[in-house]
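What follows is one chain in structure tokens, specifically the form predicted on its own.
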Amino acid sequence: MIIGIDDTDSERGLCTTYLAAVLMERLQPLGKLQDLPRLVRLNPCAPFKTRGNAAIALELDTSRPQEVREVALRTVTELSDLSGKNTNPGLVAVDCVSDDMRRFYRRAVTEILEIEEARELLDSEGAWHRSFKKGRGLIGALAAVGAELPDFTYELIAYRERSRWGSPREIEAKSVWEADRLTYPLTWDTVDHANQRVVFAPHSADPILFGIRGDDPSALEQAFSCIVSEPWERRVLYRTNQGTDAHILAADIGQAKNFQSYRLHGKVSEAPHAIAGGHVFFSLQNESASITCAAFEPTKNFRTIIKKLHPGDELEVCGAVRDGTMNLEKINVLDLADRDMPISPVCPQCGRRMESAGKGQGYRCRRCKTRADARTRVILPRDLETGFYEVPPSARRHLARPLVRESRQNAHPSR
């Protein structure tokens, strides 16, 4: 049996992954959990998401399916914040995964789906499901059940004791930096070096104490053993699609739609400019279309890279489109345009710079009396290299693939 759960948290608290952690404990007498639980991030552009837009799937070998469904339903009822405006829990249980369910997952990561689509597929498959309020969580629950992860990473999450929920987290920052030093690059996005911030712990009132992400479970364990913090209630290792770019679609600029994430190719057509608030914008175009690209203030030092772009630079850009603007997650500088400036010509006899002879009269060397008709142009060096650049960990989306996972030599990780 595969159980999918989604949309149980709210902006104020609780957490779908915590619900799953409790459910796993409660299901132990009823069967044997198969493999690791899956933490599945869905379309980060979804307008009705609460926080991280995460759904959970558990696989259980059991001979008592009715009891499993009852325990799962009771747990969802108990640990969902039904008072949340955008909290609409969904619970799904299936015996096997169909191709239509797998396709539904791929669409849920990249598109905006309707609740009725999920209901119709569940009914056509004869799948057991329950929902609350609007039932939007059925979308994520079904997607989590159908999730295939050809590329995956891990996250080890520690949860707080209930008596501490809502209070400031007690984590020794020095131990977090040491954990990162010992395990990077097998773990990543624990700290933000450029902005000197610890980023692996949330600031909301939810039950998560911290989460360590990476490619190697043993490295996650090593990092976990370094952390000095308040006592934790429980911990779970998840397999996840985080850090994989599963949300990114390859497309032409003219095909880009709102609420979806893309990889687009084009040339800079307008020099980057900053507006009040520190946001930086430029225009990217190809032969038939253009789009505004933005590095918003939270991307911090990434904006410095964007400001170095120049009209004519050839780029690939990745990010989410909202209101016709691409919110940049990373860029690949493919080719740098020549940038030049006019300068006075050099006297061929003495090697000194000539001076203007007057408006419309060209240039002359006062010493040698030589003349030239116009200024020459010199190519300026570019303070930018080709290759990949990314936003810092403090601004990274869960699904965005960090450059530390790239084997390319022309990647410039944010640290």
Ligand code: ATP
Contents of the next structure:
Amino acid sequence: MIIGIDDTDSERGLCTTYLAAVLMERLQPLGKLQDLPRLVRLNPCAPFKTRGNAAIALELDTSRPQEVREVALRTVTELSDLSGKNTNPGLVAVDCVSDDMRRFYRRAVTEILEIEEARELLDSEGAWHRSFKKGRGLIGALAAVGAELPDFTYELIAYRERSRWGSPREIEAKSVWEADRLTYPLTWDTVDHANQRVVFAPHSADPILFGIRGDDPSALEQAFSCIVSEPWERRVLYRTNQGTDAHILAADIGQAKNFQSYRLHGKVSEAPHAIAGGHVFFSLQNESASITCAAFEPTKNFRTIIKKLHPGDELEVCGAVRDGTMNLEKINVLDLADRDMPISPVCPQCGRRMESAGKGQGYRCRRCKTRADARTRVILPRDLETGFYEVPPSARRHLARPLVRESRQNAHPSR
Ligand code: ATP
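Output the structure of the form predicted together with the named molecule; the preceding block shows the form predicted on its own.
Entire complex below, previous chain first.
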């Protein structure tokens, strides 16, 4: 049996992953969990998400499906913040995953879907499901059930004791830096070196104490054992689509639509410029279309790279399109345009720079009286290498594949 859950929390508290962690404990007497629970991130542009648009799927080998469904329903009723304005829980349980469910996941991670689409598919498959209020959570719950993860990473999440929810988290920063030192690059996004910040713990009132992300469960364990913190109530290792670029579609600039995330190819057509607030914009174009690309203030040191771009540079850019603007997550600088500057010509006799002979009258050497018609141009060195650049860990989207996962020589990971 595969169980999917979504939309149980609100800005005020709780968390779908915590609910799933409690449910896993309650299901233990009723069957055996197969594989790791899946923490599935869906379209980061979904309009009603609370934070990171997460949904959960659990796979259970059980001969008591009726009791499993009852326990799941009771747990969702008990641990959802039903008073939340935008909390609309959904719960789905199926015996097997169909191709249509897999397609639904692919769409939920890249498009914006309607609740009706989820209901129709659930009905046509005869899948057991329950929902509360508007039932929007059925979208995420069904997508989590259908989630195939051809590429995946892990996250080990520790949850707080209930009595501490809402209070500041007690985590010794030094131990977190040490955990990163010992386990990076097999773990990532624990700290942000460039911005000197610990980034593996939320600041909200939810039950998560911290989460360690990475490619290797034993490295996650090693990092976990370094952390000195308040006591944790429980911990769960998830398999996840985080850090895989599952949300990115390859497209042509002219095809890019709002609320979707893309990889686009083109040339810088308008030099980067910063506006008040520190946001940096430039235009990217191909033969038939152009789009504004943005590195917003929270992307911090990434903006320094963006400011070095120049018209004519050939790029691939990745990010989400909102209000017609691509919010950059990373770029691949494929080719750097020559940057040149006009200067006065050199006198062929004495080797000194000539001077202007007056408007429209070319150049002349005062000493030798030689003349030249036009200025010459010098190629300026570029303070930028080709290759991949990304936003720092403090600004990373959950789904964005960090460059530390790339084996390419020309990746410049932000750490
Ligand atoms: P948290 O990360 O803290 O669990 P959240 O950010 O996951 O919270 P939810 O409370 O789960 O936010 O709300 C997201 C809502 O958006 C859910 O109802 C989910 O079903 C729905 N949703 C997810 N993906 C899509 C999509 N592609 N199109 C439309 N709705 C979606």
